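Next up: just one chain, as structure tokens, the form predicted alone.
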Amino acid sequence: MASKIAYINARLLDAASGLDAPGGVLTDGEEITDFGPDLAKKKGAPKGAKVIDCEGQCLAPGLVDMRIEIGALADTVHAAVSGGVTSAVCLPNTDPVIDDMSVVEFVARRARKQGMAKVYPYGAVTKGLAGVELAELGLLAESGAVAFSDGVLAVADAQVMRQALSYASTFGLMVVQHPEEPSLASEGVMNAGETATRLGLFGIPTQAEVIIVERDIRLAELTGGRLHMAHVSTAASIEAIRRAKARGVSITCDTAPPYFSLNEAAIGDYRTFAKLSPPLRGEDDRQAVVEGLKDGTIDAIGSDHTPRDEESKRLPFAQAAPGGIGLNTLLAVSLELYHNGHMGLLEVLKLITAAPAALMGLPAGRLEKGAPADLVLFDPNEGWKVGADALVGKAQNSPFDGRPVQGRVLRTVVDGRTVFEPDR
């Protein structure tokens, strides 16, 4: 492979910089070293590059996922790069659990031998996930770790909760919580409501994410601890986040592609597809959601990437297991919103680049000289419909299956290597 490639007739698009506009990259071995308007056309390439024509299709950094669940890693990694996704960290609900130094490096030492996304691991808050004992937050934060969370769990305990807050600011590092009280939530399986009583199946009410969102931040106020909230998907909550950030609270908040583009309505008869964690909410909530993601209440969107085998979604809708895929379909659904005119492109990609790459502490996400050589290479406008039998790796899971989006990866390229181009 040519160690120069020169990355020709592209709109480039930098959400970090705000950079929209005709131009190339050049990268060398693993790195970028030069992009702008100069690399617009062939003759701005220097003798000896490869040069790979993008016919005026967006190239931009790879994407940023900063919420996966790891199923098979080689299986994940492929699927990430075939959504145009570059870096991710994964949750630590792994076997075993990233709750010792030794795991953490051997994670990712695993992802690194795969040569494809860049995979970082969150660290467990509690050790074995319990929500008891407080993990060895320093030894995990030097081993690698770059935030805490115990993953698909609330961290219930509210002086556990405290006393994490307390320690990972020391390392400057965020607690990530999944905003939900589990004595409310134990027993349900989709959102509290109309819909949950006509199709006889036990709710979850929206009150118990905004309970842990609620108490937590006045846990951040007491500690000056940096909470983060995931996958907030109530209008409650959101409204708590807002008026928290409003008064100085260090906290911020993510969402999940689910959560602006479907509803409810989306479980139908029993689709199991369609049971997440948390569960799709009412149209009033999904569009709360859209309005803060539009405001910047909410500072970044992750896929929530949950794979699942097949057997454990094909029961009844009660006894099947929760989440759905979304590193494939990462992209395409996140620019509903700036086909639907609720964003701008930059302000679209921003929320999939730069920004959880900043809230991660990533080198990630952003085109500069000297910047890891991670792009994506896509059309924002060719349709296809999504079939999750033909997306790339094991898991099926999908819960927008079936669902016409706008938006094709056209090649994704990790140090400067290109590791996905789609069959065409």
Second form
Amino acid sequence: MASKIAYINARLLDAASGLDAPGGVLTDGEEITDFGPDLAKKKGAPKGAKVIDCEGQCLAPGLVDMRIEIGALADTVHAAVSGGVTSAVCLPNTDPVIDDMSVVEFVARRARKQGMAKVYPYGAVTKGLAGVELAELGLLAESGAVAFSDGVLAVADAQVMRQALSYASTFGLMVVQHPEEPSLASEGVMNAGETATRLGLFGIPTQAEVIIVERDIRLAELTGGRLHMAHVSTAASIEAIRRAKARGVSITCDTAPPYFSLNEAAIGDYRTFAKLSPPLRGEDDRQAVVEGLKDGTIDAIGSDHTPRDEESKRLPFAQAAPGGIGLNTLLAVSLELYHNGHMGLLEVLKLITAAPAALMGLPAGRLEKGAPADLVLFDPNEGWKVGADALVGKAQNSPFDGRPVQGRVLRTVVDGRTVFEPDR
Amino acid sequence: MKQDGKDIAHFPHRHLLGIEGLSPTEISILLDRSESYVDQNRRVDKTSPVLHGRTIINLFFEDSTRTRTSFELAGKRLGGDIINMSVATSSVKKGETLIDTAMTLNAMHPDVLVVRHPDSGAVKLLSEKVNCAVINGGDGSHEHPTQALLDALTIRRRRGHLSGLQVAICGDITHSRVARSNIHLLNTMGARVRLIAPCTLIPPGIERMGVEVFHNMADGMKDCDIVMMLRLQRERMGGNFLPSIREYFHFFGLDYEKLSHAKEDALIMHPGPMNRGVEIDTDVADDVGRSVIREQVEMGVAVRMAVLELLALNPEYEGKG
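Right, the form predicted alone is done, so what does the form predicted in complex with the partner chain look like?
So here's everything in the complex, that chain up top.
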């Protein structure tokens, strides 16, 4: 096998440098060794290099997903590459919980063995995700945790959060909060409001999110710690973050595709695939998420991939487990922002490549000589319909089931190896 | 479909999962048919062989005495074979899922399943997995369609019509499927609905379902034709909805003083079972001139007979199970 591969005749897209031009990429082994317009044509490829003709399609750094649940690891990394994702950061709510060095190493090693998408772990903020005592943040960081989070649970106690922000900054890492006041959310199963009332379901008010966001902004100011709000979903919390950023607070945030692409109407007649955490909100909130992405208040998009088995979703709505898969559809649904005219193609790509990589400090998400040869080739325009049962991976709980989308992954490359091509 | 040589309008739905979405005509079909069973139920021989050979299963995942008994009586008076399956004796306690239970029962070829479940939407979920007709006997805080129909029948027989009436529904709206079904039905039939409750028992956004919300009885009951009291579902109250029963009765319990704000001939209704001294004063509940609470129970059997008949013998689906 040739160790040099030339990907020629591509439209190169690199959000980090603002590159959008015809060209090609040359890889040698696991690294990118060259890229640019000279590689656009076959004659630009060095002798002996294997040539892959991209036929004018978009070639970009592999996608970076800053928030997934790992579920069945082998299954998940395959789902990832089918969506063009080459690096993903997994929440610590694994079994056992990632609150110990040995588990950090175990998860990373098992993912490496698959040779698919690279998996980086979050370390737990608190031992056992119990929200009471800090986990060994320093040791977790040293063994490879890229940030801290209690997963789908909020760090609810203000004093614990204060100490976490303060102590984590010792090691230069950020604390990622699930912004939801648990006592306001304990009985709720969807967004509070008319739809919940009609369906006879208990609601979670949007205030549950902004209360934690505003509280933690104060704690970030108090401690000087790096604060990141995961999957923001409401107009009020985005506005709070916008104001905090304006006055120089060290805060960032992300959202997930369901929150800019769907609203609570997707629940329809008790569709459990649309039961998510945080819950799908009203249309005004959805539009505010789009605005937050456009004006840069929201720094990145994470898929919030949460695989669930059929049994946990084939239940009455209140009993069904929250969460939806998102790796497979991260690119296509994010591209709705481009196709709907909200953002440029490079701006959208930045949210799922360079921006999350920078937040997490990952060696990924940009075209650079010497960078890992992680690439995605895609057609931004090809239309298809999400069919939950046709997606790669066992988990089928896609909130986008049945949705027509545009943007097809044509090839995914990890460390110079093609790890995914769609069946044609 | 014919009975006693007369045509009976058929009900154009496979299931009765809720009132929301039914048209005035469809509701009238159910009420008109119920009317004929009121007379049958007052005869010495209360049976007719309408559902001979049909199997009805009462599947109750939540305790109920009156709704279950009412359906059971309705099925028996129509000559159907009706059996009760309740959670305590079923495999549900052994961890079988709702859908497995549905599939198991479906394999026994029932004609109608009457289902009550503590979760909103559970009856709809179950209906998607079976071939027979499904009647919602109450799902969570969502709907209880036969209760709304029997309330409507009671009102219609007393007042002759539903449209234009001012109806006050008082009590725990947040947790009440009875309230939701009644709001849908009364609005559809042209009545006007007011809700009266403390703020903690009014769910968000309910005014967008076409109701007026009041927080004191005097204002809310003013000029009302009908006063529907709801049971205060203490067993459903996890949080701090109310500080005390004493306080609740003081402000929202129905007594003659509060009732004086309604029209002089306003009817008093209650879906039962009543908490005397909590949401309703004993004297008011037993006032034969005003209270139609026992009549509601009587209408309940007639309504359930009509619903069982119209669903079990629906010509569009019969025999396709």
